[in-house]
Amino acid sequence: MVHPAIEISGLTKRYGVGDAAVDALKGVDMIVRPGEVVGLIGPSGSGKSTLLKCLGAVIEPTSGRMSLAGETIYDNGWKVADLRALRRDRIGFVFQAPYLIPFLDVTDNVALLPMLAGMSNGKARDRARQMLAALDVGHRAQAQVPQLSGGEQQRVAIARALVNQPPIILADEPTAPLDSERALTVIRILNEMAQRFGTAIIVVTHDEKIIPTFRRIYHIRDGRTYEQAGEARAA
């Protein structure tokens, strides 16, 4: 059997108490399978970076159910005891920025989480290569960041976010620097590398010219979702 790659079910998020109590989440339920780029979009105020910190176990929800790849990581509490381990090793971060270290070639700067993991220098180096060569920008691996272009930079970020091959990625807003077609590329890319390595892969976004291409997405609006066939599901 093959476990959702993210499943969420009555998620909430309550900031504040009392009088100054706002609901953020008010029952989310979303799935998202292996392989799959969901589209996650809502106008501002409506909860999606509340959920994009719950699910990257950046803030605590109030309560709910996530599961990852089958494993409850959340169930009215925490069941994970390493929260930091679980960010580094199971969940690729993608920014509206690439914030890639600047003292750092491309490789060390891909390279970094798999050392920070316990991974030797030299394999860890050897697997950042072998991510840039795959989103194609292994020519520049010895590259020092402000030599390369906007969009190269994003590649790197994304080769970065990979490169532990975690079961889920959460992209925010990673084309709102872009051209139209460079933000197309980063689409491509993903969606590639969610088919290539099996990841599931969440994308907030408010860019029109990126939203066509989702097969499926979840609207986001005063606290609640609501699922949609996208525009590309006859592709």
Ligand SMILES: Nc1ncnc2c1ncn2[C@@H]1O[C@H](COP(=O)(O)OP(=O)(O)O)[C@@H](O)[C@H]1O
Contents of the next structure:
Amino acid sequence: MVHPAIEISGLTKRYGVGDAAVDALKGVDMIVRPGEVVGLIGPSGSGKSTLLKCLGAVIEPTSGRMSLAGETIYDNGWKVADLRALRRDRIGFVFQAPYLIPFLDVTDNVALLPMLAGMSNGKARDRARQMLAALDVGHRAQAQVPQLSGGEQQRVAIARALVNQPPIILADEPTAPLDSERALTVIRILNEMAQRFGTAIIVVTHDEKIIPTFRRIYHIRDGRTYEQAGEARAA
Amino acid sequence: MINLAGRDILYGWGKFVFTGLGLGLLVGLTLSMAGIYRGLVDDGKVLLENVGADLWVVQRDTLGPYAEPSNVRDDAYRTLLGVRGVAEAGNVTYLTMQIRHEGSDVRVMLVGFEPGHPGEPGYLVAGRPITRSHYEAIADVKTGLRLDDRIRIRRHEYTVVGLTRRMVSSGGDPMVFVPLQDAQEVQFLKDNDALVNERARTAANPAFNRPGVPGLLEAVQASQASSRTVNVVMLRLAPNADEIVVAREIRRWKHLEAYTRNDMDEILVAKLIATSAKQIFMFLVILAVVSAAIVAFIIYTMTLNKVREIAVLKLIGARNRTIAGMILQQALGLGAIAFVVGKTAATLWAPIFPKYVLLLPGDAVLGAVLVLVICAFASIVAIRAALRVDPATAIGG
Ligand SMILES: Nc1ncnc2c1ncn2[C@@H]1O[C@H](COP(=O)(O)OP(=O)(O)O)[C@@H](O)[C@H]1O
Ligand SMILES: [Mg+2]
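Here we have the form predicted on its own; I need the corresponding form predicted in complex with this ligand.
Every chain and every other molecule in the complex is listed next, the one we just looked at coming first.
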């Protein structure tokens, strides 16, 4: 059988200690299959970013379990030694803002990831150019970051998230700064990529325009998740 | 892997270059300071070399003639010539004074010497040695005098017949060489009024003006008027003579102090310019601290401006080493720019310094190493700040 790309059960996260403690996650359960794009929706302060940070191995959860492609990475404690390599090789990040590196050109912004993983500059740039072409920004490969429009920057950021072909991508409000047309384009691209590379993608959003595009949605409220079939499937 | 530091420098090169320029001028100042010190030492060496003496004989218990005043009777050289191993002797006087030339005052060190004897300037860049025993002068080019210029020293006019280079006193005053007797007249002889006064005083003293002893008064007056001294007697030794032995002989029997070339080196470097050297060293320390503070501040602000990028780099899996390396390389790059600017500036402005500035390649290498070390240290604060950046901040709230 095929393992789910992401499997989370009973995950909790408490910030701080004593009176100042905040229980940001109180029991999260979630399953995402390869090639699936799911929405994660919830009001501000409900724990969306916290969940992505835990899954992205940027902060440590308090308890629970997380596994990627059947491999347990967290079970009341980290089960992988090199979290940096885990982030680099198995997880792609897309943020609300593109956060491109301004002193690198578009190609090198994307090529940096395979380079950090030890790939030669030439190969890494080839790979980056392919990915940029796949995202329809191949013609901007030589440009400097400030010359790009917001939508183009966000596509470059997606190319960067995809370039190492990680099995999962975590996107935190990736369409927030975009108008609805561009927002839908970004979602269409994420869907295409999921299909093409079998990537599991979690998109955090409260963008009304794109919510209807998800086949499956997780609602998060007060640190707990509730699954809901999306409109896209119903339609 | 691409060089992140280099890309960042190219991206913000304006800021980088201007900071490098500013820092470079500080480095240039530092190198010039070191050069001035080297120049002082070298001036002393050239001075000692150029007079062609093996021994300097000065007044007992003094560090004369350069570091302390010294007076030796001008006939002492005769007995010195009698010491075994002494080949030649020359009387020399030194006097710092102002001379007038073309309406402006020049501060010089007036040197009286005996042509053909030790103490004569060894190397002329133009003109000829002094041949007449009066009213000819050899001047250092630093005085601004040219051949055939006429200068007025006290009551007489002198013609410049030769020019020297790098002949300056330890205070940096260029030298003017004149025949010994002229110099002595300037330095020791009293003016006419003083002479008349003194004669009258001697005549009024019953001890010297005795009616029963004819000629006594005249003899006393003559001795008073012509009692002459010099500041140093320079000796050249016979080829096989040991200067240390000869110096010891002179000290023991002649009631005079004798210094070898090494002794004079020691006096000039260790005693005379020791204060200047300390002062210069203080400046060097202050400049180093100021430079370090500037580099630290610049690199730190540059790093704080990149917190977001650093968080992203960490999130996508860049090692701490990669990020620390980027900051360190930028600091070193800044140092390298500063050093190149500084070395160029120091070389360009060295000739317009009033004092001789000697830029030694060894000092430049040492300076480069020092600049890089300072930059490396200055980047520590920024590196620590960068390593504290939490990759979670890239994801945001
Ligand atoms: N570093 C932190 N320290 C303490 N509390 C935090 C921290 N980050 C988030 N929180 C709290 O955790 C809860 C969930 O925050 P977050 O995951 O950012 O929510 P969302 O992204 O859904 O707006 C909020 O109550 C927030 O105040
Ligand atoms: Mg959030």
